Structures are given as C-alpha cells and as structure tokens.
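For reference, the chain that follows is the form predicted on its own, supplied as structure tokens.
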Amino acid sequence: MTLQIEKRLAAVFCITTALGLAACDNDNDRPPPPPPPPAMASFDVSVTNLTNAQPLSPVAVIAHQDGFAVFAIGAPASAALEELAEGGDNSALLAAADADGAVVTSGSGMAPVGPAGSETVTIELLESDLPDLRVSVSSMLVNTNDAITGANSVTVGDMAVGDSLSVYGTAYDAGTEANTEAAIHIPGPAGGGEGFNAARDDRADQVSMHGGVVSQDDGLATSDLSGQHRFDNPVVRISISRTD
C-alpha cells in the first residue's frame, strides 16, 4: 500500500457520516489537563534531651509567620501554655496554634523524650509559605512544677534543600505555679502527682528565665525531688533539617 492511499484511507476514517457516525476525536474535544500538584517543602525537627534525670512531654512544634509566639518573656502565660507547662499536655497549644492566622501548620512528638533521648517530627507545608517562616518548639520538663523549654521563632524560609542548623534551648519558668517541687504537683515519674491546675498561685503569673530546682538534697526539706533532677542551661538541641 501506498503512502498516499494510506493517507486518504486514514481521511476517510475521519470523515463523519451523515448518519451521525461519530467523528474522529481532536484536541479541542479533550478536557484540560489537570493542573500539576502544589510545589511542597518539608523539614525534620530533631529535639535532643540534654537533661540527667528530666523527661520531656511529647515536644510541640508550630511552623508560623511573624505575629505569632507561644510565649513572651515578662507577660502572662496563656492557658494553653500553662497547661502545657503543669500538665504535660500540647493539645490546647497546638489547637490555639493552629487557629491563629499566621500559623502555616504544626505537629507533635508521639511520647516523652527521656534523657539524653531525641525525637523528630516531620513538618511539610506549601513552598509559597517559605518566605519569612518560622519554626517554635515547645516541650514541658515534667519533673518540675511548671517549666518549659525550647525556642522560639526560628527562621527557616531561607533554608535549601539540604540545610539545617542547630540552636540550643533554656529552662523557662512559665510563672503559673509555685515551685514548690511537691511531689502532688508534678506529673513526671518523680512526683507522679496533679499535672495542670487552672489555679494560678505563682505570684509572679508572668513567663521567666527559671532558676532550676532546689531539691531535698540541697536543704529543701519539702522537695520531693533530688539533686539529679537539677539542670544546667542549655536543656535541649533543636536541629532543624530541610528535607525537601
């Protein structure tokens, strides 16, 4: 067969009947193409327990733009931070989190990070919410009445694939509890007592550079806790690795 007549065999075949045979299909019959995924970005934020004898609750980590902190030194903390910082538990801070409109999106660690234990949690986002993001983690010391650690506002948006960086995080005392170092008011396994209360006897009720426990062994004879339970600053490492 010839090229020419396969040609005008191949026309043929296009040609709709007047008996309404279908005609050949073409590209304007043709729906669009759907549009290609959102371009993501994702990071790993690792938080390494540099503490002796001091558990972390399950670490909260928010990825957020500026306008937003979990805490500000010299002011009040919020509820949700105080029950973080008495009980353990992040659910209302990420919750508070995740509804103020500079928040990108948050995540949480699965379990306590022992001591010298770390844990990751996976964050991923839009890549158009790269530019001036920040990443704040959270974590409470759970043998002590009401300190929190971690960091605040870390920029991230400038980040390559690839890069990560380190910062280290100090003690706070978030100033909604008295230090009484009372076993029936701490929830970690050297109290194993009441976690968050909304009373606030602290009578500072503002957040605070903390000034580490005093404890049974240094000449508190209320404390129920020990001498291994005190801390040196800084009390965690944050590394922060951009993945993709």
The other form holds:
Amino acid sequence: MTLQIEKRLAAVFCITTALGLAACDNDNDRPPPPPPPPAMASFDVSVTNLTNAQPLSPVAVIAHQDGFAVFAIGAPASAALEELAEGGDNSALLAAADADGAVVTSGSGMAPVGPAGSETVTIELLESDLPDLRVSVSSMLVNTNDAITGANSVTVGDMAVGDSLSVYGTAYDAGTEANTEAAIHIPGPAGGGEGFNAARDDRADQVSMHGGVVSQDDGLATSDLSGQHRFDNPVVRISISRTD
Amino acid sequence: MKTILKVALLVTSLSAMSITNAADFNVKITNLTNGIWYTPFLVAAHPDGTSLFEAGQPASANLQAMAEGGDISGLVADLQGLGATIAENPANGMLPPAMSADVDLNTDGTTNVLLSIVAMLLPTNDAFAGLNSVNIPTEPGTYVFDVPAYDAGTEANDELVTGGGAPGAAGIPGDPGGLTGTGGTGAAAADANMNVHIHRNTLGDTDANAGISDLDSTVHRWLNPVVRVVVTVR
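Now show me the form predicted together with its partner chain; what you just gave was the form predicted on its own.
Below is the entire complex, every chain and molecule, led by the chain shown above.
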C-alpha cells in the first residue's frame, strides 16, 4: 500500500515536471525515452540589390531537390511566376513550390529590397534532406513590366557548417507582359501602376534573358522610366552560408 | 585568456595560409569593350578579410579617386598598409579597346590569398572595372574571371567631358579615343544609388555638338563583362 502511494506520487511528480525535464527516473514504469530531436541544417540566404534604381520585390527562397525549377528559358512562365514577375507578389509562387514534391522548404523576404540594400532569409531543414539539395531565389525588378532575377538550382547540399558561397543573378524577362515601360503597367515607385494582369501580351510567351529597359532618356517617348532605371547584369549578389 | 587563445589560433592559421597559399602567377588583363579605354590598372594580392570595395556600400575616398580620375595612389597606399603584393600600371598607360596587358605576381612568404584588380573606364564619370577579392588558385593551371563595370556612386553621370577628374569635380576627365562630342546639356543628375553598384551603362546620344551627352551612344556603350582576367598559376 505504501509502495502504491509512493508510485502514484512519483507519477504525479513526473507529470508536473514533464515540461521541464526530458525523462523521469522511475524504476517501475519508466516511459519510453523520447526520440532524439532530428538533426537540422540551416542556411542564411542573403540577397544584395546591385542596381541603381530598381527595387526588388520581397525575395522568394526555395530549397529543393532535382525536379523543381522556377522557370525554364524558352518555356512559358507559370501563372504563379507571372504574379511575381508582373506584380512582385511571391505568395502564389511559394504556395506552388510548397505543394511540389521536390521542394523541401521555402521562405520569403519581409519587404522589398532597395538599391544597395540587402535582406537575409533563413531556411531550416532536416539534415537528411541535404543530399542533392539546391536553392533557388526569385524576385521582380519592380520598375519594369515583368523583369525578374534570382538564381536557379544553386547546389548547397555539400556545404559544411561555416561554408559560404556567392553567386550573381542576371535579369530575365518573364515574357508575360509587353515591355511598354508605361507607368500604368509598372507597379514600382517609378510607375505606381497595375501589377498582375492575367492577359499575356508580350511578343512571345516565353522566358528569356532581359534586354534591359530603354527609357525616355534613350528615346522611347512613351516610357515613364528614366536613364536612372536602366540596368546591366548582374543585378543581384546572392550569398549563401550554412550556419547549422 | 580567451582573447589570447584566439590570437594564437589566428596567428597559427595565418602562418599556415602563408605556406599553403604561396603562389607564383601571371595575370593577363584584356579590355573586352568596343570603345572604352582603361586608366592604369591596379593589380593586388591581399590578405583574407580585406577588400578595396564592396557592392552596396559607399566607396572609400581612395576608391572614388580611382573611379573618377584614374588615380590609384591612394589605393596603393591602403594596400601597402596591408602588406599586399602590388603591381601598378601593367599596360604602361591606358589600355585601349580589345588590347591586353599582363604582369607577374609572387605571394611567397605572404598571407596574400585574394586577388583584386581595378581601373577606371574612360570616357565615363565614375565607372570602374572591378575584380573583387577572388581566391587566388594554388593549383597550377589557367583560370578565367569575367569582370563587370561598377558605378562608384560618387558622381552624377552627366556624361560631359569637362576635364574634371579630381574627386568632387563634375564631368569626365577625357576620352583617349577622341570620339566624344561637345555641347551636351547633361545626361543625368546624381545617381539614385550612391553606393557602389553595377553600372547602368552610359546613355550617350547621336549628336556630336548638342544633345544631352557628350558621349556617342553608338561607340561608348558596353555590356558586362568589360574585362577578362586570366590567371596562370605556375
């Protein structure tokens, strides 16, 4: 009887301290040891805007295996990428990525990244997902009709903790909107116009390298962009470090 | 005690570097542009953790002097303070379009593991080609680096050839190619991004006696890369 009470007391003590302690030392009915926490890996993905006057929309960072790509040169942009490329909204792209079996995890920047600015997005994943892991980054140059930049499938799975690397991103044309350079079609501060519109009216419905903006200063009378908005490659530096 | 230990570790790792990263190499620089000349190049091997500039950050006064007027003396003094291995002016003057120059460097006995190369683009206000702190390969072989044009962010790209090359003096110091015009009204006010960034390219115009720019848009434009660097490690 005494023994029973002691056991019960011990059980109660166990429950009340369960939040603070991992295990309770009770010889008679020891709970199974909790499984060890899964080993995690984490990466800081830092994006620096190298342009003169092209703010970048909040960056999308996607960690994935082989079999996922944000876009392919020569193929039409996905509807989700079109929303990013024309309006700077990465939510549909991240939702589509998260629903893709080849995607491990994703993250988003908190705010647009202005010229000379940078933002770091941290992604965490299971160490067991490291083999063949790649990172893709995507963002819109918002003082354009549908220019995007980023990096495609940067191999990071073989990085050790403390390793870092840098890649440079060029500008692509999503091919989903004509490059009118008119304020009504430019969502960034140079235009304040419309972002996403489902109509596809670019010369060809395919992703290509961007030819740059022409601007009013260079003779495109209908352009609301100035020479300040022109850009050359690379437009971003992306630094990736494995922190854990 | 912790600090002392850290210093000791740092010294150990640096001396280890000086042995493992010693390199005897040749640097060949090629002007890839059609109509741009380069002021005398500064080629330097320098220690880990140091750099002449960083994109997204303001230019130093000495970087500004190089980018606006081609004066590398201030950067040379900075590098000497770091114990860098330095080669100045390998082209013995301006490097014309499509021409090359080369120079030997030897970092034996130093901790100079990074390579940087800078020179100003003429005729521009403050454009410079910059190879920024790349690791010097230690395995014998040939290594190619493509170099973009940066804007120092320190001067308005007015594209007016005024002879102004000193920091703070507006305008372009000159055009060694002799293909610029006159009478421009000014192509741009101050840069939107006043930190070091990738150059948006010159604008130019097609009127040699008027227009907004003294540059010729059919001659003085470029697309990156603007310089190719070939490092041959022996």
